[in-house]
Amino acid sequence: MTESASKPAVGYIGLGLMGKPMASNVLKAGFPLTVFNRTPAKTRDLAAAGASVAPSIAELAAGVDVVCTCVTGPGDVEAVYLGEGGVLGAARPGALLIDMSTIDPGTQRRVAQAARERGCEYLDAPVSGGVGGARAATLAIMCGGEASTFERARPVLDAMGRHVYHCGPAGAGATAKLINNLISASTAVAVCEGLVIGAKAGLDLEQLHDLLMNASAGSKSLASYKDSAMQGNFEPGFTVNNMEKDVTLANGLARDLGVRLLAGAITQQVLREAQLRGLGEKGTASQIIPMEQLAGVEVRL
């Protein structure tokens, strides 16, 4: 028996900046792979590497053992799973469904319940690590669902990530991911402000970045700015639009739980300002541009 014949057939829906390299790693790990994307051109590289291309979501779901999805927002997840021609209308009873999108836990719980009623297992499994982590299969993956479902999904998840966590029942993975992005995005706002102050004060920015990385201000957010904003590189690994969506969802979750957010509210407004300046499809580091313009400086090496 070949390696691929001994592994479950996997379908992957959503081949964006993250989904495409994640699907590629599933294929490289020896899983028979079928893909679907609304823009067919995004399937070509995977087809050339040996993946099958499904003509519709329903046909993909009907033909595989495991369905993975990575789409943008709550409405997209509901449409993919619950909409006409969606996954749950076609998936085999007993299929394993893994949604890797970053959305709210309430939507994840509703879809999980619908999956159970269909006789399928469901896991919310959002990821962190950016496009680089998706390509290198080093993502952190945060999962919500039954422990047995998590264990069943583990071989597929291990093909895409290095740090895989079972966070609790349905929705727990989504909750953990929103917390992660809230902290990451809020830290990035402070990084932007600090670097703009340094530029305005005339400090050596390369030295400033180095000393901050070796002091208590050091963070992954700060580290990333040396190759992005400080080089004038605002190409997206993760867009302002997506981060604004995630922070808005985190603020909504906090409101639902009765938790006061101050940094989260300010962070959402900073990202919204960047959107209003036409930077929504740029990388998240571009949120520094309105700050630079107000201060009359640029944070560049």
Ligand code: NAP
Given for the second form:
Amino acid sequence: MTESASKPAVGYIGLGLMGKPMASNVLKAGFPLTVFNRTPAKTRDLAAAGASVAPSIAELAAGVDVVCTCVTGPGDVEAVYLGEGGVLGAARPGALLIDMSTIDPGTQRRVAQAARERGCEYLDAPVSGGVGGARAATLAIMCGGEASTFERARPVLDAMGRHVYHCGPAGAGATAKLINNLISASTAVAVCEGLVIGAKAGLDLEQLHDLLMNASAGSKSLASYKDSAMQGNFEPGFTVNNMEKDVTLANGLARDLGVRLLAGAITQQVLREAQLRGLGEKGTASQIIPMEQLAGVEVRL
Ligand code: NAP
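Please move on to the form predicted together with the ligand, as the form predicted alone is already shown.
Every chain and every other molecule in the complex is listed next, the one we just looked at coming first.
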């Protein structure tokens, strides 16, 4: 028996910036892989690497043991699972369904319940680590669902990530992920403001970045600005639109839980400002541009 034949067949839906490299790692780990993407051109590289391409979500779901999805927001996850021609209308009884999109825990719990009613197992399993982590299979993956479902999903998750956590019941992975993005997005706002002050004050920006990384302000967020904004590089890894989605979802979660969220409110407005300036499909570092324009400086090396 070949290695592939001994492993469950996996289907991957959503071959965007994250989904494509994640699916590629599933294939490299030896799982027989079928892919579907709404925009068909994005399936080409994986097809060339040996994946099968399904013509529809339903045909993908009907033909595999494990379905992974990485789409955009709550409405997209609902459409892909619950909509006409969606995963739940076609999945095999007992199939394992893993959604890796960043959405709210409430939607994840609803989809998990619908999956249970169809006799399927479901896990919310959002990820962190960016496109670099997706390519290198070093993502952090935070999961919500039954412990037994988590154990069943482990081999597929291990193909995509290095730090895989079971956070609790359905929705717990989504909650952990929104907390992560609230913290990283709020940190990034302070990073941008600090760098703009440094530029306006005429400090040596290379030295400033270096010293901050060796001081208490050092963070992954600050580190990333050296290769993005400070080089004038605003290409997406992660778009402003998606970060605004996540911080808005974190604000909603805090409201639902009765938690006051000041940093979330301010951060959402900073990202909104970037969207209104036409930067929504640029990388998150482009949120610094409106701040630079107001201050009349550019934070460049
Ligand atoms: P992306 O490049 O925009 O990819 C989104 C993918 O989802 C595309 O393949 C898109 O298809 C598909 N899609 C969206 N809505 C759909 C729908 N209603 N039906 C079918 N397919 C749909 O975004 P991404 O950066 O990969 O992010 C994907 C998810 O991961 C998001 O929830 C994001 O917040 C999260 N995330 C991203 C990062 C990052 O660094 N980029 C890191 C961690 C988590 P088309 O190709 O047809 O548009």
